[in-house]
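In structure tokens, the next block holds one chain alone, the form predicted on its own.
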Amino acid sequence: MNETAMDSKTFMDTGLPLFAGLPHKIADLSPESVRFGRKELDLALVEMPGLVALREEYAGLKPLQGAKIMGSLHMTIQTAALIETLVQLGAEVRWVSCNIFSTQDHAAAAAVAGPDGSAQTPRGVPVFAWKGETLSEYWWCTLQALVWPDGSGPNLILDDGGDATLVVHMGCEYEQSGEIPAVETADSQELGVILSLLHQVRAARGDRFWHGLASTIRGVSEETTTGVHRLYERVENGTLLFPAINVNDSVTKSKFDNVYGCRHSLVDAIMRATDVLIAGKRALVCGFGDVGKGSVQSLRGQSARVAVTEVDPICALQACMLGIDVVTIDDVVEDFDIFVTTTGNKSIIGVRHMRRMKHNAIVCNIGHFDNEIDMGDLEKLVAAGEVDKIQIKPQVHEYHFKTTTHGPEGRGHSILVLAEGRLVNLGCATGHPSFVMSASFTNQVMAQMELHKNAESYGKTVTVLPKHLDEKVARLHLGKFGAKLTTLTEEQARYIGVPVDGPYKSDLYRY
């Protein structure tokens, strides 16, 4: 079979050619969807002063001219504002969502149409994303966003969770070793899909495709904890192919997104999904890092009775100092009404816990991926006929355990799983509010500009943006609140050993 024929072979169950060459693939490019997305985008920009300030600061300068940015990040209204900021600064952009449930279809429509286009004559960016993708569709979308119409690839990646970075590295590693593992060896459904993609790409494009793609990538900026962890692992193993900027650990990202964003969006998602009264319910938050702290604040704000689980003694002590019980899930699982995972780790809530939960306990994740809750093992019970899976509405499912005896009338109990274990605030609601994402995305734009200008000077390392840029992001947002900063005198600055204009804290300072 020749290359053209292999390119047109459909990928798994998608019905879509492997290398489709499509200008975009979204759910709805109707005038109504474009209008809705554009109006929400206009409203969001009022709440995104950081991105607006960067557009004004670099107006006409095009600091990203020549940048070819592949973005893998939730395709929301706020992301559309990020995309159009990158384009205004000179970048050429292609985009994919980083989660099968997080796309807001009207946001995708607005991004494809562009600020100067329409549904009939789109002039925006190529987007490959829609809400409710299958895993095979998701990885197909990632491949489409990585490959430009002329067959070239990006020179920068903007990643969230590291999936785009992951597939490039895996592709290169298997080209180097000469052998791609068999799909049957995969220990998860998602890995099986990735291996299927790599096998089919090799059949279509040979055994140097990924090396060619990676050779032009100058760097990546990574949005979130799990993706950053993957990058640091590659640095330790000596396998990182290009420089990376860790956006997640900028204070104006980690605090705004992880704490204040979750404080807003967790209960928003639970209430939209279930309409349950949270007040008085017992809620267990697994993890008390930044995401856990925001989640606890969210639930306490609705007068839930909250406890946490922790492995880190410092985080656990912080919880105790706030009057929050620190427990283990095994000890208390029968007593709680709501369970929220926030850790970024795997196998936090297993089937053994779900079997013991109260009837109609709510289970959700606001950490990352879908493996904080062992959805794979739960689905195995569904396949075996031991558990019934009942869709209440999209992204809200009842799992009915047939053989337990603590449900109604001594029969089997049920639990409610939100967003199939994936990010509940994006699957069941609209994610973090625009102001929060302005802080995160201002960091992303500055990271992309830094990589575009200086990537080669970093080497194959992971770097956090310098403190003065972190403070700049904060400054850009203070005007929205009418805040006025105090200015140090020269004498005061000398006394504490900092410049008058900052930065004001050492890199070791804990905010």
The other form holds:
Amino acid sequence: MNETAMDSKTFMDTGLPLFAGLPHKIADLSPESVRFGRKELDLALVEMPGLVALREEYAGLKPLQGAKIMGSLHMTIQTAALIETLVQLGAEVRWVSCNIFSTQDHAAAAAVAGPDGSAQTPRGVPVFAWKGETLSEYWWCTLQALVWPDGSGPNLILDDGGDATLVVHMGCEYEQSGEIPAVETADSQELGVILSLLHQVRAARGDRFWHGLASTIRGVSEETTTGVHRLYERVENGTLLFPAINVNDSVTKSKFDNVYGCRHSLVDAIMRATDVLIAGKRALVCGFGDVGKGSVQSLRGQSARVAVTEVDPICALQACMLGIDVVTIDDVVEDFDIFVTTTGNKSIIGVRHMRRMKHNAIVCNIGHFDNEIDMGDLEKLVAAGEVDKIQIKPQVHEYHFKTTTHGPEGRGHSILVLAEGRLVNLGCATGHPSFVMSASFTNQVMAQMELHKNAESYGKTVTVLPKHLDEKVARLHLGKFGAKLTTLTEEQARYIGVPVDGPYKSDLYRY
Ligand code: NAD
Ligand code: 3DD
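With the form predicted on its own already on screen, would you show the form predicted in complex with ligand NAD?
What follows is the whole complex; the chain from before opens it.
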């Protein structure tokens, strides 16, 4: 089949040509969707002082001139503000969401239309994202954003969870080995989709496509804990192809977004999904790291009775010091009403736990990927007819166990699973509020500017932005609260051994 024909061959069940050459693909580019999105974007910017300050600081200077950024990060209103900041600083940007449920369709519309465009004449950025993508559509979208209309690729990636970074690396690895594993060898549906994509790309573009893309990628900035973990793994096994900046471990990202963002958005999601009263209910938070801490605060804020599970004795001790019971899920699974996984790990809640849960127990995950709750095993029980899956509304499902006897009238019990085990705050709500994301995304813009300017000086490593930039991000956000800093005297600065203007802490300081 010739290249043109291969290009027009549709990808899996998407009905979409693999190299579709579309300017964008979103759910709703209607004038009302654009209006709504632009209006919420205006409101968001009032709450995003860090991004606004960067736009002012670099107005007209175009520090990102020449940057071609492919972004894979939840397509929300806040992300639209990030996108338009990158564009105002001179970058060319193409975008996808990093989760099939997290896109806010009016945000995508706002980004495509742009500040100077409209639904009829969009002048924004190419976005390939809509809420409720299938997995094959998700990976189709990722490929679209990686390929510019002239066939070239990005020179920077902005990633959240590492999926864009992953597909470029896998593509190169299989081109190097000369062999792409058969789709049938995949141990998950999603890996099967990725392998299908790699096979079809190879058939259409030969076996140097991914090397070609990778050759122009100068670096990646990674948003989240799990994506950072994947990057350090690549450094460990010597497979990282380009420099990376770990945005997650900027203090003004993880100690704010991961904690206070989840504090805000977890109960928002549970309430929108179920309308259940949280007060007085027994809630189990699996993991007491940054997200776990925010999640506990979120549930305690609603007067839930919260316990946590942990593997790390330090985090467990922190929980104890807050009067939070540290338990094992096996010991409490029959008595709790709400379960939230926050570990960034896998197989935290299995079907063996679900079988034992109370009738209508609520099960959700706020970690990045959907492997914290064993949804694959649960779906196998549905396929086998042992469990009925009932959609209550999008991203809210009742799973009715037909053979248990502790449900109503001694018959089977049900559990309510939110966002199909994917991150619940973006699947069932709108994620973190703008102010919190402003700090995260100010770090992202700084990271992209640093890579654009100095990527080659980094080598194939993972780096965290310097502390003075972290403190700059914090400074940019204090005004919103009317906070007034005290100034060190020279004598005081000498006494504690720091510069009058900071940095005020060593890199070892833990906040
Ligand atoms: P973290 O490393 O700070 O915390 C994870 C905690 O889970 C650790 O304390 C670890 O000891 C614990 N843990 C690991 N395996 C466990 C197990 N089997 N049982 C109990 N505890 C276990 O990570 P984090 O920054 O809190 O991020 C957690 C996850 O949330 C990551 O996947 C991250 O990418 C994601 N995240 C999501 C959002 C969101 O908006 N949904 C925001 C930020 C981060
Ligand atoms: N994340 C949470 N809320 C978000 C929002 N409103 N827009 C974009 C992304 C959002 C996820 C982030 O917390 C990301 O930084 C992560 O997962 O760590």
